[in-house]
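Just one chain is shown here, as structure tokens, and it is the form predicted on its own.
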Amino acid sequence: MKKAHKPRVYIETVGCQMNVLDSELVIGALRQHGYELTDSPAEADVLLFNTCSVREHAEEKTYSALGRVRHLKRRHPEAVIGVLGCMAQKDQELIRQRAPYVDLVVGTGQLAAVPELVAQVQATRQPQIAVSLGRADAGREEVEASFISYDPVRDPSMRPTPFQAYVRIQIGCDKFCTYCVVPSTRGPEQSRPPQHIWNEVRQLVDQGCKEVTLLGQTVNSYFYRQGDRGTRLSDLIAGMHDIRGLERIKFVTNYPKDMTDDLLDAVRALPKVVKYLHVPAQSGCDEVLRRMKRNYTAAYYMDMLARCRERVPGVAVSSDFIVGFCGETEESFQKSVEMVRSARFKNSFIFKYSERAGTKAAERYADDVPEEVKKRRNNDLLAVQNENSRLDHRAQVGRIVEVLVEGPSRMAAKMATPVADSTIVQLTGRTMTDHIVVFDGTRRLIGQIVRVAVEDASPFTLYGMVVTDDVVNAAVVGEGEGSPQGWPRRPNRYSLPMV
């Protein structure tokens, strides 16, 4: 293995946004110990795999990745291979059985110790395992204490973009949905002190971040009590809203029963808060929801949805659904179809049920829906949602929207030849309702908020053109044809702001 002047670390991340953040924090910690990041496993002294246990496919993806680096370990036994995160917390012994060449197994609550554990492996050549206490191993206070919330120096190179960052506001979950491993892999629900979060957001803004996404397993359950004073998510957002340089605030994922009016009022009233809510429903059938232990009915969810739209006019709402859960009949599934059809979600993430060892569903219920039925239901529900998404996107045509420019589109990013900052390329970004927009512009626009006239739409993407004040003023006085707002269908390409 080729050795660099500084030791090198390679990391692969599977799973949710929380895992992406965990990887950033781990790399930040390793950088403090002199490591450089590499995108080549063959050049790495340390190879880390940050894992997910929500679905079986994610776990098998990790085992496949471990299989691919086995030959590197044979050629370079001094290399350290580590498995981090939810799989490590849940299946530490199984990992060592299936991949005995793994040197390091570190659970979600012990990630702060990765640099020291790597050093121990290198010094002793002995495997190191560090996981938090399980809920059955001790009392709640001891279990909470074993899940360490930590925030080392952040690593901008690991972020989605240099001006967007994730911020953890809580760890763990106490909802105990019967299909979910998160309460066991990430421990009890704990909210971070608000001052710590505000300080972290200020630090990120100082580093050039314009948008932060607040993360929690059920983010709107956030509540921190200090003495006789409590801080809700709405208070937390209000406390960071006026940070100079911060332009957008997002938060995911929400739990339906914790969607309070004070939070909705904050989303409506605070200009920097994105008007988008991700609120998983999981099923439209009360009996399935009961077996899932979601603790609400389909009618409650629809009432909550109506309240969101009433208190935050124009809000975009997305959802999650699981098809083929234990005992889901065709009648039960059709209730989910009707919910998706009537709810008109901006988009929905639809998953086939995957039985997870250690969950209550695995203990109590048979996984009795055949795989081919799960696939068919997944496709059927997706077809309904795609039509909703198409209608939602078509309704955006003719509007002028504010877009935070994230970078080149996928098509433009595939171009191997570098282009000058002043060259027109295809860019992409998101609106204040989290709609993806593709448009032409220069790379100088990346990281800026620009106005885009939406000209066309697919079920997944809006297409438009950057507009200037002249075009906007024309729209206001009703000039131009081809849309209800009156902006010209083809704004002048040469009116692009050159920032």
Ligand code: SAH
Second form
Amino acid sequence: MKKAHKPRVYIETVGCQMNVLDSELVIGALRQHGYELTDSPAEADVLLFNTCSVREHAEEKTYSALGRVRHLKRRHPEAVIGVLGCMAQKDQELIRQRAPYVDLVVGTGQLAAVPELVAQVQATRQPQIAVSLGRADAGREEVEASFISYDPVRDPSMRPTPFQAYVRIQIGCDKFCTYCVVPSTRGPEQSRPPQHIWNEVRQLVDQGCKEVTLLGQTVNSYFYRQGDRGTRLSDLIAGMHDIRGLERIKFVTNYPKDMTDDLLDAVRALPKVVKYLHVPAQSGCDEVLRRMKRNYTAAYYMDMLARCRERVPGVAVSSDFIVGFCGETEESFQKSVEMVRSARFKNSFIFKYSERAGTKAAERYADDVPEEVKKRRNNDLLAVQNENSRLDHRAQVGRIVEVLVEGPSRMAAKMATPVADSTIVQLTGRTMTDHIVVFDGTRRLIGQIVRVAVEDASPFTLYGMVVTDDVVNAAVVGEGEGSPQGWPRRPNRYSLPMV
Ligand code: SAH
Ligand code: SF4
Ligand code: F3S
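Form predicted in complex with this ligand structure, per the form predicted on its own context:
The next block holds the full complex; its first chain is the one shown before.
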């Protein structure tokens, strides 16, 4: 008998932006097969969990989410439960052992097949597993070919906001930092052809998108070869810069060794490119960096940072750190503290080392820093970073910043009562240096770029007031080069030569 309603899909996503994008694409594809999205697991015909393996905690989150839907499967045996993404690629067998009611296991490189695999489960009641080849299973070309990048089916309802979108420019990673599972969960590094990326950005802008965030695990290693020509990240962003309607271009995450001057020059010269670089350092100690196989020293990182700030005046830089990596002594930890103190990052994400089976670190080194020590180092490093974040945010007070308005602030969003478009609410958005700003305005401003005078700051948020153009013009007079207002204003046009 035909069902009265469209089939419904429920999805939970953990992990990085790449996973958020993958979930959007999976839902986009399922919608094309007649599905609609539901936020109620009990009502869903298909329940999907898009997973992350980067730390044990992320994996445990997925196992407890799976535990929560176990009873649904008992009540509705016809519901399809699927595990997607990094954990699926890494732990196919283990997932079925720990949660035998899972019907579908689909790795990061096989997500395009989800609609077909769901149909197969429904038709055969047999579990379906689709994963890519492991790094050691075959030659590079074959392994690469088994990680399929499929990006065209976009789904606006799954985006952070209707006017912001992620765009994948690269899949995989070839750096093999010793602590990290990503090179095996996402496969070999492959850059997408620039024409595909430009077309996708055009398509997104046609759908009303104003800001794109280009994604890659080491996004600044992007390089696409066509015959004797190559396209670098700087060329790629220059090539999309003049798309009408596109207002902002961001890219994450950068690898310190690949921060080339051509890229920094493009960031400075192209007005739509956000003046923000996320460049994880991971540690301030050379010995630890060597064991992590990061391929640089602390001094190299600090020189790179100075170069970023010299070439892109006013740029905001953020970082990631791992504390308690194998063999990290108090002395080596203090070197990370010293780096965070002197580097003055806008913010840092700090993680306790989590040993991952199958990585070189797990094979070679003992996970010998006790949990309480990891916890204390995490708190200590965070305290130093928070003080710097406070200084960084305070330095913005008195400036006039351009803000892309993302929506009601967290506080306003919590107030459930619906308000008219003309009612003043508390709004939030981000500046051209990725600072979060909270200010009052009407909902009509959502999706617009407005100028905000920054009046106050906490370590994580700026507070301000929308200003009229008259005020902006008065305030901009006398601004020095190197301040955010010193950047070229639109509609200036720049283009960089292809190599
Ligand atoms: N490709 C990006 C992001 C990788 S994962 C990059 O190289 O920057 C995001 C962050 O998780 C990393 O920067 C690192 O700080 C952290 N991370 C990765 N593996 C980890 C592990 N085994 N334990 C703790 N943190 C880890
Ligand atoms: Fe992991 Fe290192 Fe690759 Fe980042 S660069 S994804 S930390 S292996
Ligand atoms: Fe996690 Fe995979 Fe991203 S392991 S951090 S979801 S690439």
